[in-house]
Structure formats: structure tokens, C-alpha cells
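Just one chain follows, in the form predicted alone, and it is written as C-alpha cells.
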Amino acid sequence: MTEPLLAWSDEEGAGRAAALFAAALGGEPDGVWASPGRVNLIGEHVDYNGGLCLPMALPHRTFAAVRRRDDDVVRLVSALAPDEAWTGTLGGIAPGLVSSWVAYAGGTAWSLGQAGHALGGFDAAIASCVPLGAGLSSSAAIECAVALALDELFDLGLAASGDAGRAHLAAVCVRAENEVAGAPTGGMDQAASLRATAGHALLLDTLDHSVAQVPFHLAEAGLELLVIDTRAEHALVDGQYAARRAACHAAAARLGVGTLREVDDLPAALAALPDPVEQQRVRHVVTEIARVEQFVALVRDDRVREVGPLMDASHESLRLDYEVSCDELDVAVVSARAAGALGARMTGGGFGGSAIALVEESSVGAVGAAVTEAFVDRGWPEPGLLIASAAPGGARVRPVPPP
């Protein structure tokens, strides 16, 4: 069984990013900023439907070593391709002009400019321990780390102004992902990366973008949240995600509501929809929002051990009504439950990515081993594993000396 992936400390992450900066771009950065990936506890595919979702920030983060420039030149490098630094100008970062990781690392600069904030050029080196392609928002972590750096280096004062400023930064990052990277995601990932607090899950109301901090201390209940990276390729720009979003918006228009959050009579709504696919999508969204409310109520009442059935029901809804699961996710969920997990579900956009399992602290190894064995028996690569705890949102980390 693969050992769980450990998060980097501030010192290690900042050191890696600064060392890459020195090797690829020369000299020292002005500082290093870090922003986390996220895992969604429940509330999937509702963030673009006005719904409620409950993500939490991971301890696994992306680190961005950044230096302000006095011209409009932008130089970017990633630890994934350290010998392939990208060089251009602010004007060269826009929808249709950049792709891949450059769209995430540079897209926030374009989006900040579109929001009326004055920027200059910058150099940035990106290093991350957020698993890529695992449905844990590695892209949002890049966007948010760079956004925090640019905010501070160009004296925008957004993050320092409190949650309202961080909400604005999150919206900027969402626009970068939607328009520059071309991924039509909602705002959950960026909200979690920037607005989460340590020891809390983030209850996000996507109608008004308000948040509530929900205490989430699994260790006190003798539990752990095991994240299972199926290694099945996860992509949000292949059309499937956009098709689900379009179906929801079409159904809302047919029902005469602004968002599916406003549906208060599910049987009547389903009867009013002639398209069986739209019926399925609506049923998932409406029931998933209800599950989020029930999950939060249980957690706030210190009954976290009772949320397992809600996780199970969420996965079944995503598998059958929303049709975003896959064989690897289903096997991970079924195997985890059979090995003693209290509940399990896919997390993230689906079509691959990760599953989560709520397990007894003493059973983490057994559950991980059971899932791994099920994958190996099917001839699949061993899944990646990590333990999720509720971490804080992004921030500047202490500058490090040059390597």
C-alpha cells in the first residue's frame, strides 16, 4: 500500500519554490505565498446552481515564490517543467492566448486587471504538493497563491482587509479559471483556498457567496478523513462538466427559476420537465443541497459519526442521477465501506479524481490497504492516499534565504 502523502511544511514548501526561482529566474523572490487545495465534504455540483457546499482546505498547498518587476514582463516557471519557463508580457495573458499551468499561474493577473486593479510585471516560480488531476483543486491553489502575491506586491490591500477582500480575490480567481483556463467551474474551490480557517469546514452559500465557519475536529471523535486519489485522469475542460452545467441552467430556465436552489417542490419540478436527463440533474442538485444542510446540522450537534449515510447517498446520487462517477471511484467507495468506513463518496467534479472515506482513526491503514488491494486486483495503478485535516486558507509564508 502506498503511504499517505504528507503535506510540506512552510519551510520545505517555501524552500522548494525559492530554490526553483533562483535556478530558473535568478536571484531571490520578494516573498513566498501558499494556498491550499481543498476537499469537498459534501455538496457536489451545486456551486453553479446557487446551492450550499461544504469544502475544507487541505494542509497540502501550492507555494508561489514571486518578485515584482518594474516593467510589464511576466516570467513563470513550474516545478513540473523547470526547464520550460514561460516568458511574455501582461498583455500576452488573456483568454485564448495561454493554456495549461500558465493559464492558472498568469490568469489571475489578467483577471485582476479586468477588475480594475493596476499591476506591473512579475516573476513567479510554482511548487506544489497538491496532487495534480486528483479533483483536489490544484488549479485553484495555483491561482490563489499567485493572487495573494500580486495583491501584496502591488499594494492592492484585498487579503489584508478581511473576508470581503478575500471573497473579491476568490471571484477574481474564478474568472481566471473560467475565461483564461477555459474551465467552467463554480466558486467553491477558490473560496475554500482563500476563505477557510483552521479547524473548520467552510459552509459556502453560492447564492450570495456568504460563508460560515463550521467547526470540524474529527480527531476529537476518534475519526480521520481518508482521501483516495484513484489516479483516473480528472479533467474539467473536456466538455462533460460543461454539459452538466448547461443542463442545469436549461432546467432552471424551463422551471422559471433563477437557480435550482429555488426549487422547493421537487416532485412538481420533475413532473414539469419533459427531458429525463434534466430530471436526473435536478433531482441530484435539490437532494444534494438538502444533504448539505443535514450534514452541517449533525456536525454542529457533535454527531459527526452519523454523517456516513449522507456521504453514501451523495455518492449514489452523483453516480446515478448526475452520472459523473467512474469505475475507479465506485470501487474506491465500495471497498472503503466494506473495510469499515462509516461513509464514503466521490469528491470534486468527478469523471476520475478522488474519493473520501470517513474512517475510525485505528482503521485508516486497513481501509487504505483494502482499497489498494481492490485496485491491484483489477490491474489498476495503486491509488494515492492522504489524510485530510481542516487547514487554513492561503497566506504569505515566511521568506527564506537564498539556497
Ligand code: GLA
Contents of the next structure:
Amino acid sequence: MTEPLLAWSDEEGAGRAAALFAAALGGEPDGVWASPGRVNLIGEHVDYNGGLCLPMALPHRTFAAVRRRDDDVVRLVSALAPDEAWTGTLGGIAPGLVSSWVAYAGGTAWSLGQAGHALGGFDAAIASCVPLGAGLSSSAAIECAVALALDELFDLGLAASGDAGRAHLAAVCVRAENEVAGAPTGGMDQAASLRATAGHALLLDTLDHSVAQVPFHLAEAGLELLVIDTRAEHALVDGQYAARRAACHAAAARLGVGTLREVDDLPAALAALPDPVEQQRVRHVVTEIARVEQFVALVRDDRVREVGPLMDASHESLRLDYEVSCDELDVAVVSARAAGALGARMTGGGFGGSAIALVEESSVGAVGAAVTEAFVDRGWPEPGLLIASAAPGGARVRPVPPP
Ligand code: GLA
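May I ask for the structure of the form predicted in complex with the ligand now, the form predicted alone having been displayed?
Let's see the whole complex now, leading with the same chain.
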């Protein structure tokens, strides 16, 4: 069994990003900013349907060492390809002009410009301990770390103004992901990366983008949240995600509602939809939003031990009605439950990526070992493991902000 992946400290992440900056771009950055990946506790594929979701930020973050420039040149480098810095200009970053991680790192600058913010060029070096392609929002973490850096270096004052400014930055990052990277995702990941607070899950209402901080202290209940990266390929730009989104919007239009959040009589809605696939999609979305409400009510009532069946039901709904699971995710949740997890489900977009399991602190090792054995028995690579605790949203980590 692989050991759980530990998160980098401020010092380690900032040190790595600054060292990459010096080696690939030369000199010192003005600062280092970090923003986290996330897991979603419950509320999957509802963020583009006006629904409720409940992500929390991971302690695993992406670090961006950034220096403001006096011209309009942009230079970007990633620790994954330290010898291949990308050089261009602000005007050269736009939909259709850049791809892969450059779209995430640079796209944020384009999107800030579209929102009316005046920027100049910049140099940025990116290093991350958020597993890539694991459905843990490594892309949003890049966008949000760069957005925080540009916000501060170009005196936009957004993050400093509190949650409203962070919500604006999150919307900017979503636009970068949708239009520059071409991934038609909702807004959950960027909200978690920028608006989460330590010790809380983030209840996000995607109808109006309002949030509530829900205290979430698993350790006090003797529990842990184990994240299982199936290592099965996860891609949101391959059309399946967009197809789910389109089916939901078509169903909403047929039902005469703005979003599926407005469906309050599920049997009547299902009866009004001739297409069985649209019926399945709507049933998932409407029941999933109800599960989020029940989950939050239990957590607020200090009954976090009782949320397991809601996680299991969410997974079944995603597997059968929404059809976004896969063999690796199903084996991960089934074997975690069989080894004693209180509940388990896929998290994030699906089609690969990660699952989460709620486990007794004392049985984390046993559950991790059981899932690993189930994978190895099938001839699959060993899954990656990490422990999630409710971490804060992104911030500057160097120079260390004043207390
Ligand atoms: C991906 C997207 C999110 C959300 C989830 C599914 O993570 O980026 O916006 O739609 O899938 O809940």
C-alpha cells in the first residue's frame, strides 16, 4: 500500500516554487501564493443546475511564485516541465490561443482583463502537491493561486476585501477554465479553493453563489476522510461532462424552469419528461440536492457519524442515474465499505478520478489496504491515498503576511 500523500507546508511549497522561479526565470519572485485542491463531500453535478454542494479545501495546494513586470510579457513555468518555460504576451493569451496548464495559469490573466481589471505582464513559476488528473481540482488550484497573485501584485484589492472579492475572483477563474481551457465546468472547485475556511466545509448555493461555513471537525468524532485516487484517467473536456450539462439544461427547458433547483415535485417532473435519459439525470440532480440538505443538517446537529448512508446513496445515484462512475470508482467505494467505511462515494466530476471514504480513525490503514488489495487483484495500479482535513482557501505564503 502506498503511504498517504502528505501536503507540503508553506515553507516547502514556497521554497520549491521560488527555486523553480530562480532556475527557470531568473531572480526572485515578489511573493508566493498558494491555493488548495478540494474534495466534494456531497452535491455532485449540481453546481451547473443551481443546486447546493458541500466541498472542502484540501491541505494539498498549488504554489505560484510570481513577479510583476513593467512590460506586457508573460513567462510561465511549471515544475512538471522545468526546462520548457512558456513565453508570450498578455494579448497572446485568449480562447483558442493557449492550451494545457498554460490555459489555467495564463487564462486567469485574460479573464481578469475581460472583467475590466488593468494588468501588466508577469513571470510565474508553479509547483503543486495536488495530484494531477485525480479529480481533486488541480486545475482550479492553479487558476486560483495565480489569481490571488495578480490581484495583489496589480493592486486590485479583491481578496483583501473579503468573501465578496474572493467570490469575484472565483468567477474570473471559472471563466478562464470555461473559455480559455475549454472545460465547461460549474463553479464549485474555484469557490472551494478561494472561499473555504479552516475547519469548515463550504455550503455553496449555486443559484446566487452565496456560501455558508459549516463547522466540520471529523477528528472530534474519531473519524477521518480517506481520499482514494483511482489513477483512472479523468478528463472533463472529452464531451461526457458537457453532455450531462446539456441534458440537464434541455430537461429544465422542457419543464419550464430556469434551473433544475426549481423542481419541487419530482414525480410530476419525471412524468412530464418523455426522454428516459433526461428522467435519470433529473432524478439524480433533484435527489442529490436533497441529500446535501440532509447531510448539512446532520453535521450541524453533531451527527456526522450518520452521514454514511447519504454518501452511499449519492454514489449509487451517480453510478446508475447520472452514469459518471467507472469500474475503478465502484471498486474503491465497495471495497472501502466492506472494510468498515461508514460511507463512500466518488467525488468530483467522475469518469475516473477520486473517491472519498468516511472511516474510523483506527481503521484508516485497514481500509486503505483493502482498497489497494482490491485494485492489485484486478491488475490495476495501486491507488493513491491521502487524508483530507478541512483546510483554508488560498492566500499569500511568502513573504509571510502580517498577523
Ligand atoms: C467537476 C467540475 C465541477 C463540478 C463537479 C461535479 O469537478 O469542475 O464544477 O461540476 O465536476 O460535481
